[in-house]
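The form predicted alone is given below as one chain in structure tokens.
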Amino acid sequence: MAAFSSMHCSPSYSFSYSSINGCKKQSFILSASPRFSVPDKAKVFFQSPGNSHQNGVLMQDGAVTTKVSPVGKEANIEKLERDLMSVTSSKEWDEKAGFDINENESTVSITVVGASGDLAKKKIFPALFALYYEGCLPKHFTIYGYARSKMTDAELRNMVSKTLTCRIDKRENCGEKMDEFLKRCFYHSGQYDSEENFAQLNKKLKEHEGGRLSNRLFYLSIPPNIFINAVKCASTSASSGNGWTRVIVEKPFGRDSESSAALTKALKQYLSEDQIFRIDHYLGKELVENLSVLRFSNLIFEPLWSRQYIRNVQLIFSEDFGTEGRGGYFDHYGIIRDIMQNHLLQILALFAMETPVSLDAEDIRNEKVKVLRSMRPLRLEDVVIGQYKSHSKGGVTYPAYTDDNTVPKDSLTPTFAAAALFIDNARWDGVPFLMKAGKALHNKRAEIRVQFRHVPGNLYNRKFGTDLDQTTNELVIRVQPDEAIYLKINNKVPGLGMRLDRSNLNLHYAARYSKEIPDAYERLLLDAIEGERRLFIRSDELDAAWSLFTPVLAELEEKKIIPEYYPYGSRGPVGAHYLAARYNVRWGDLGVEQSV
């Protein structure tokens, strides 16, 4: 390495070597009169060995100079300068060196495991339209579809043509862009346990690769019987040789904390846990990704986020359907592990967390596994659980669980459950934390209610009558659907009486911000693109996660416990609100609200 200084003084030269590694380092310095100044951004190197550069200047912008000859005492100063201000683009120069102009750039292949899957054709291939659109992605990228199906590129295109959209407020040159993102798309036939096939699946990447810095990510859509085999031959059969690889997992990871660990155990004999990105499509939605702005960077908000002003702490996930084709896969896992291990679970971390030391993906995940592996065990008495059975309305039957043709007619597999937790730390000892989850209900949502404690003494309960809960505030997260933020607050009714109602102080989404909320999967995505870990689950919290609910899972299906069936449609179980009442609380979605 050679460095130039311009100094008023007579020339003098120096000229060592070093070495690092076992590599020979050349430096060189050089000071010259005031008649021989040398750009500051001009930086020279040297040809040592193992350097196929020559000698040369290169430059801030990435030219490069022409050769330039040691220096000794009677080296021609004005020669020196000519020589250094005679540039040649850093193209040209490695062209002339027989540099691969390509070694110096970069390409993400992404690999979707599964292409013909509804999850790839509803989520994962719109969601890297819509990075593609927005300009997310690399300049250089491919995406390959991956499944056992036979299918021409071309088949490929056309069935992620007819699932892809363009945003509301994206509509400019939208046909253009599909067809360029459509170009990028192609597909290899194989199986998931195939060697062979992953590696000719290679050979397809290396070409589209073209020699530049190849960085490749896999998507495993698949059953996770299949994850490892297809784990496996990725790993060994199609792994970059250059750049990074990195793995995406969907859930479950597991039925259990035994079953969890010897998934984790083998994806670690071909990944490292840098590559393994287990993905929670929950983690990825705006509201739960702004949770932690909501609370951290609002003065009013964190010092009340704790047990002296806050009485109880609300997770609800409901949905107005049924499994609908999906009740061979849902029977054998139920909601427990379907909603309440991953997705709630995840969302009470974030919320219940110390301050982390910084946004860093492992500070975050620290504080995240510190909650986790505070909480209590979960107990039988404080879990309920239901399945809906038949019902009809407005002259339409609505089936049971059971009458799904892929679901045993004996089976006992919750599609509702309510539990209560605890977290025994400093911060929220003595706080129901309580989950509430459940299939074919009465609307679809998924929300946070925080209700803090009654105002001490207050002066106007008389007005609201002996109900306190009616003077309760409550602040609300609306995950989905229509995104908002509200926080119920007593008022006074305009007028000359006396009369208070409760109203909100609301940030809709849908009114405040014209650009549309970019999927879950959009983000996560790009997030493992860019190596970003921080909304992906690590294995330690994973093993946290299922040491709470193993237990109580084993002791269900050991007991065979029969659950509480409710109609196609209702609110639930009646149970779940025994359950509740039992902490003193009310489950805060089951009021009539104001539109907000």
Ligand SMILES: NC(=O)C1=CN([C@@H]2O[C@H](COP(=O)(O)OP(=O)(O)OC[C@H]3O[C@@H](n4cnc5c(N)ncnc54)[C@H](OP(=O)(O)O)[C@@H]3O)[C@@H](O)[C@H]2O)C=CC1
Given for the second form:
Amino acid sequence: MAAFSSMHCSPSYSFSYSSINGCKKQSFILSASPRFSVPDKAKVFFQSPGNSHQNGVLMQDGAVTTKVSPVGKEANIEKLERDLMSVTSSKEWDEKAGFDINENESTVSITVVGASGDLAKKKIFPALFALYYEGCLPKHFTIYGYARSKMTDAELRNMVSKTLTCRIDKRENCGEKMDEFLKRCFYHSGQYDSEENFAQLNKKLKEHEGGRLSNRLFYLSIPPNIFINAVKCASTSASSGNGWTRVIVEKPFGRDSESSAALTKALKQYLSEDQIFRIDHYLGKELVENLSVLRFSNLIFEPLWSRQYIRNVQLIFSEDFGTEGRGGYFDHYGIIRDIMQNHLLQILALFAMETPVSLDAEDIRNEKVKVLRSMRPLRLEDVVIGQYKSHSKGGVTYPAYTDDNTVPKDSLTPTFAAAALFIDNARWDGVPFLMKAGKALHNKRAEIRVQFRHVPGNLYNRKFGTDLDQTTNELVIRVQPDEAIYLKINNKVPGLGMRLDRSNLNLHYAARYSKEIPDAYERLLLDAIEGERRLFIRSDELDAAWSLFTPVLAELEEKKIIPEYYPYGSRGPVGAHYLAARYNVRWGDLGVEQSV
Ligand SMILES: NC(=O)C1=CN([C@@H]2O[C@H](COP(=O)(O)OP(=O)(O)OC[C@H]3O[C@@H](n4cnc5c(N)ncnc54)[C@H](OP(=O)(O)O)[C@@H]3O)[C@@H](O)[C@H]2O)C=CC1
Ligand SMILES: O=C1O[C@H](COP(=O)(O)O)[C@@H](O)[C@H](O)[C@H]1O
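Having displayed the form predicted alone, please output the structure of the form predicted together with the ligand.
Then the entire complex follows, led off by the chain already shown.
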């Protein structure tokens, strides 16, 4: 069934449509810029799968700024909305919206650079297959794997096929779909710094594109030291001649302000900012994407979202495995650069930003960057670092970080860090934002915990004894695993007496939604194909993120601060508790969680 939703609120105006196959890009958004009144003059955006020529912007006074639906030109928004409300298929929608869809005209070629690597196998090819299965890729597309390893097309397909899976709720024709998908995957072996090799790739891409308008997406799934060479060669020898060329760049984007700026400068020799898609896959996670929805579309949350009601915010990341296999990369970066400077800081910015003017990428990124720029410089005394050591349990010995052959025996690289951060603006003045990230801990989890202040003059305090912490509300957004949003509240235990306990108001995704949650890479790949930048990092955001962490990272390294050693599989260094206690905070993930 088609699902429709509409939202009207002044001054912005929007209406969205989700198609029957649930592919989010078969959707459109009508929105009015607040500069104009609705409906006389409105800005209208249309989006449909993989066809950039279907995106349009229309001023209803007739000033059409890009290709636009013919219906949009003459219809007022209300009529268009009425027409589209009755639509039951995406085809019918396209017809009614007036799109002259000629899918035969354009094609998208996706090149996974570094196709023989871990990320490509584990995430990128499976995500592309999931998009294909969901009908979210354009009719004409080709996928090329590119790397130095020698491989035939058949060998690439064989490698890729091992990691493809179908969604639990979509098993029908799975094998068939996989075969169809694999037939559209090819391989080209080449060096990352060879224009000639990329020119050969270009020739092959052209053959597949068959004279259509060609759009090209390059996914740089390679170590950062070869980003620039690959970008140079791809842009000089394999850019599209008549469509767009975009490049997804994987992290790390440098290792401090200076190297990040140098990387951006070098990339911009070959690409414009709007061709660069800096990926932070945490932004593609379902519950991170939902953060703004939760806050801005529920009256009960937004008024509480400030220092007035929120005592502290905690951003927690833990993994129950070490750096096994990635020690060489990790030792050069450490947990602060690997997780905090990007994933956790991005979540913080989304969490703390002011209401954006609209859902447009630039409006959201403008707000995020303001948060990042308002952050108080991070001091060394507000950071705790740790490194895991070997531990034996149940007859099994788990390795120390430095047992990895690719890690120097005397490495001081942190595999755990906790930090207390502050946003020096009116909304968040004095509220500690605590971050904690670690590898080889006792569980795998990513969550946001929002601890609220005490109820003033709480009548029921005495029912809880002296531990006032037990009486405050806590909102938990569990990003993974087992996605959930729950709110800890005080509740009367049923019965004749007056006994209170803490219970959870609980939105457990697995119980509420039968649909499997898409992987973050699916959302982000689709966005890059669509040219949607909202979930990608703009260069000024990146600069601000590095400005926050660079001084403290330099100090840690210059002073050779020794990390606190913690046993593999433990809860991490005790220093994290002292840090929290300094700001009167107790980590929310310590207590025994009521199951949700
Ligand atoms: N793996 C993960 O879970 C994550 C990875 N990333 C980032 O994604 C990118 C790719 O990661 P991942 O797949 O793990 O990386 P890999 O180390 O597996 O490298 C990918 C490919 O690059 C080529 N390569 C590796 N080292 C070199 C080198 N020194 N010089 C030239 N080519 C080299 C190899 O292909 P060939 O030899 O065939 O050319 C390899 O298969 C990296 O930037 C990483 O930081 C980000 C988040 C998570
Ligand atoms: O970017 C990274 O993320 C992964 C964790 O990602 P997740 O989606 O599995 O939570 C982390 O293991 C890796 O070290 C880091 O580079």
